[in-house]
Partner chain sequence: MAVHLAPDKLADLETAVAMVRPGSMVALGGGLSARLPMALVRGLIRAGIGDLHVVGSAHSLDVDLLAAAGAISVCEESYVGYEQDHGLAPAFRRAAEEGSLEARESCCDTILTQLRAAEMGLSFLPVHGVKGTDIEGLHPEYSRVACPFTGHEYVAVPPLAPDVALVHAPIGDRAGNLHIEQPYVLDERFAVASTMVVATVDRIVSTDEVARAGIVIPYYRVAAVAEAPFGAHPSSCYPGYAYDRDHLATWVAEARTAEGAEGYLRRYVTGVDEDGYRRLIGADRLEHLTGYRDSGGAWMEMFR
Amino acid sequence: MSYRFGLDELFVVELARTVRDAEVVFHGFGSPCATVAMHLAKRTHAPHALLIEGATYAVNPSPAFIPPTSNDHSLKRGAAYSMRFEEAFDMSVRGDVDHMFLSGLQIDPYGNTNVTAVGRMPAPKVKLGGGGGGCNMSATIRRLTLWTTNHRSGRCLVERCDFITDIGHLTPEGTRSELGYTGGGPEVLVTELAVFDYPDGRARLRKLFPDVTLGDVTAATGFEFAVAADLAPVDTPSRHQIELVRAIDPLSVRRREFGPAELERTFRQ
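Kindly supply the structure of this chain on its own, in the form predicted on its own.
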């Protein structure tokens, strides 16, 4: 029997696929798609993953729903432990956090992200909320998954970030190794159009969403990128995965990360 699913559900499934079993996984503030993805991964292919909520620092909680705000007591429900703020950063510095999800209003070819300001300092056009410690953690956590739902705008994937909040593979000051950073850097970037990887420290197109062409991605991307020889469509999610996304996020908070036009994109299997 066929089933239908939306872009938001396919996007979350693709994010969940970046989680590996038995790793320690963390996400930042205001990240419903990443939150749902972490719980989806733990209920499917990564049952031994240890999840750390990004605002409450709850360890392996079992929330009845994903709330509209990430700083909500419901995200502590059933947690094995609630970490203190400094404990999370201590874990990161020690290299005890394997994987973190990060997003950005701007993302450059090397995976540097900007959630601080649009426009050049000291007088930017727009001042944003900032990284909340993401810069520190991005420097030492073993691997990063980046995501954005704003790729199509043409203003997100840019040649150069106006401000580097979180560290990618190469900054104007040097590479990770030159700067003494111990973390592995971005491994995957998932957008509403495509999936990139970083085999040589620079974004390479790896997968396309089913209704997207290479031309669509090229037109929306502000930098040149390599294309994988085995470029393929994103794998179709199973019915079980889609049902779990809906059960984990019954309030559909994940949909708030997408524009109206993107939410009209649906697929059938």
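Okay, that was the form predicted on its own. Show me the form predicted in complex with its partner chain next.
A lone chain is what you will see next.
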């Protein structure tokens, strides 16, 4: 039997694939796709993951729906425990959190991200929201999954960030090891077009979404990138995964991360 799914659902499934079983995983706030992906992973291939929920810091909750804000009590439903803010941040910076999702309005080839400002601080062209806990947590959490839903604009994957909020593999002050950072840095970057990895600390194209060509990715990317010898399309999600995405997020909060044209991208299996 064939089934259909949207780009938003495919994107969430691809993010969920980066979660490993029995790891400690966290996403922070303002990231509904990452929220849905963590719950999808926990209900499928990563049942033993320790999931820290958004800005509630609730451990392993099973919310009935994902609200449009990450600090709402509805996200704490059924939680095994509510961490204090201090517990979640201490756990992150001492190196006991395995995996964090992180986004950026700008992302450079080394996975440094900018969520602070477009243009020069102070008095920038656009003041963005800000980095939350990222500039410490990105130094110490073991693995980072970066994501953006804004790759096609050509303004996101850039040669140089206007401002470095969160640390990738190489900053103007040196590499992660030169800076003495214990976290491993960005491992994967998932965009609405493609998936990159960082084998030598620099973004390499690894997978393409089914309706995207290498030319599309090159046109949208502001830096040179290597292409994996085994470049492949992303795996097709199962019907079960798609149904779970819809059940976890009945308000479709995940779709708010995408522009209207991207939401028209649908696939049939």
